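Let's start with one chain on its own, the form predicted alone, as structure tokens.
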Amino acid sequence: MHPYPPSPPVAVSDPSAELWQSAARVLDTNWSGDHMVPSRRLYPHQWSWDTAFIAVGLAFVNPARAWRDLRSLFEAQWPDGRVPHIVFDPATAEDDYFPGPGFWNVPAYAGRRARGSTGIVQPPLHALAAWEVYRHAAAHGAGGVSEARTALAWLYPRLVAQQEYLTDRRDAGGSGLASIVHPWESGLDNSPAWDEALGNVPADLALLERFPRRDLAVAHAAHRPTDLDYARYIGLVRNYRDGGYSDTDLTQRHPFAVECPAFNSILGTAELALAQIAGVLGLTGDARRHRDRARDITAAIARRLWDPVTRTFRARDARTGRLSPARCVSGLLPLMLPDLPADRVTAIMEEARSERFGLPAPSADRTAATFDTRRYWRGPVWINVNWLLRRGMLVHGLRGEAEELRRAMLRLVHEHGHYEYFHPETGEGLGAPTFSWTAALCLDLLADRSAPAYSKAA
């Protein structure tokens, strides 16, 4: 039995509770016993910020699943505080994706098996989910509420080593900011953004022979990041793996280290969510820490990441020092953060309704030669990303636009499927089909109009 019963928040009729339904379904198509895949063909394993988006809207439909998920990722957690990108589930075979454990070649650690897991991290969505799936179950009366503060207080002390490995030992160019070593570790693979940074990492194609692509037997190759991306990907994840995924002076022996808006802009909401979490388990002092660290990675991320010339937040390679020349989704999403100054506020929405982007917001600069309205994330428009600008839309009182946002995200989801991104003109669901995220943020949007508690005024 649920706590609460999978059933839509709107009457039968309304068109919103196929929408549900369609959801729900896909959530209960992915369960694979303890933990959700992203789908079942491309994605057979467990990924860690798809965890997170997964949790705030399975919590609707089955909360016991949201957080035995999540901590079943944490139970992966490294000695040093990092959470893997993957989890690998030991029932999927080697060959049915790449890299796959054995090529990433992880040792034994904290009583875990070998080659259980990725070195690399992704953005830590992980304590707003927890935070949000506990909201939900206290939401919900008090037959819920003593389990999920039980499941909070095992969570919190890992999320708070996970801050600390990305703040300390990420923090390769000595700014107060995570930089990321490889572009999957940004969630946001193939972003123009990390173009000029990885114009310096060498591409070896010869690797695409020894190693080949899975990707492409499941996915069309147009959709997907090119083969001189993926032997630079491959050649990333080998100089990690054979430096023992050391962070060690990263920027002097790894050839990408970048410090990304929206990376770190989940880091400081993160500290938020723990400063959240902190007062429901008593934890008063530690609530002020995180919400001063919130602070100061707020004040990090408008001092390091703004460019004043165009008035856009943008990625800074740690090694060169330079701002990316493209104008990325990335960059709009520090409207997360409740202390950004007025005028950044402005410029993100200025910048959203222009015509280089425009609602919900694709991927990448609409007017950019490097535009690609089919190319993973150099064109296309994700829920996920939007979701989180819808966020920052009622962090700041935005409450009408992030209202046109709701409505046209459940419109594209509605009309197309529970696709893993959008065509930006059509529409058209591209990359995997029955996409979890997808399915459990259109649960979350359908059910949950609340701003978050550190909100300003409308």
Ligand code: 9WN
The other form holds:
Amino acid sequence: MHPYPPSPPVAVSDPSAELWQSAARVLDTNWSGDHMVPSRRLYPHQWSWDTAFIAVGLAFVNPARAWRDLRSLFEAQWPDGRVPHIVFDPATAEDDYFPGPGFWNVPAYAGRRARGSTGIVQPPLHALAAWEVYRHAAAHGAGGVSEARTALAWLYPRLVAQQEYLTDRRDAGGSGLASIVHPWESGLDNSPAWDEALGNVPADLALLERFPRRDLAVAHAAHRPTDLDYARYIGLVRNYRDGGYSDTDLTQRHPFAVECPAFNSILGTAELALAQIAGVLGLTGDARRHRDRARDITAAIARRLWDPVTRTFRARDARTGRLSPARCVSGLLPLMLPDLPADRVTAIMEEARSERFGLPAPSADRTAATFDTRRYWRGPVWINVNWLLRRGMLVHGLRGEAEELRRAMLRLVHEHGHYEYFHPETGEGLGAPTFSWTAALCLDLLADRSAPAYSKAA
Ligand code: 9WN
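Given the form predicted alone, state the structure of the form predicted together with the ligand.
Time for the whole complex; same chain goes first.
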């Protein structure tokens, strides 16, 4: 028998029990033997940061799968430490997702077959996820703890290598922050935060004639990135691929290198989670180093990505040195960092509560000309970023706000379903209807563990 049967915690009321069961069902449907797919139709492979969000929820209903999913992802880690943003399922046809394995054309490495993954990354949320799965097992005290400890010990050096890749090879701006080389690396793919930097990327629309978009066959064109943006995405993949996925001289050789506040806040948070993991593994020297690194990353974010005029965090183009003019939800996520100076915490909360956002936060500024209620990351509400924002509130002791946000997220999913994203005005569910991370994070929100291990009070 499974040590944690998929049943709701005793304290939840009936609608919550219903939501719990439906979330657990989504995760069952999307399990593919040794990994979870984000959704069956639109995303038929394994995605990196999805795996982390999903593990947080699987901890409640099937922790063995949480560890298996993380393991499947890290088995595809490159020798240089990068964790690919997609691990391709060999059982899925090339045409089922574009750009697929053939387009990325990744060579064989470390005993793995060629074309097994992409060559770009996504936000490094996995240390936090691993820590959360472990914490849940430890709280239950059951037989799961020793498995969890073994899984942590296996993951730890791999998580460290992932951080080192990002902090060393990806420090394109020499500022102590990681740069992303493609909007897909942010996970917030089509955010207006990239518009200005993408303006410098050539858009060859002819590429789309040679390589037709698969997403438009399974999703509404008005919800997805435009052809112009897609042509740039494909061009960026081609350029990085043709350079052998090398990160040397990035700002000269590659037309897109951007420091994202959300990506780097997750990078800093990962160091804090690694400190906790190192503590469990008895590596006290390591734990201290991770905490120092988290402080350095926080200081670099506060220095490099803060716009003193608007008092907001913005993405910085590492090639031009310019801060993006767009105010996006990514600018709220430095709240996750416990050492963020108090005046920045206040400014983030003011921005979050303002008419530009409101809670749950839309993906971009409601008052901006680029705001679009349906288009990918340009307006709709995502559960995963709001979940991160809520963590930030808890880290800074903002319990009332965090509770309000928790309830608002659950209400949204309960009323509309486990959608990929939601209309920021009507709440209508958009994108994939049975989306894994929405379901997984619902489980976590229902279980209401409102005390992150490294809050200020801890
Ligand atoms: C490209 C899988 C992924 C998420 C991203 C989301 C979307 C892919 C796409 O889906 O990106 O990686 O095809 O649009 O933007 O955050 O990880 O769920």
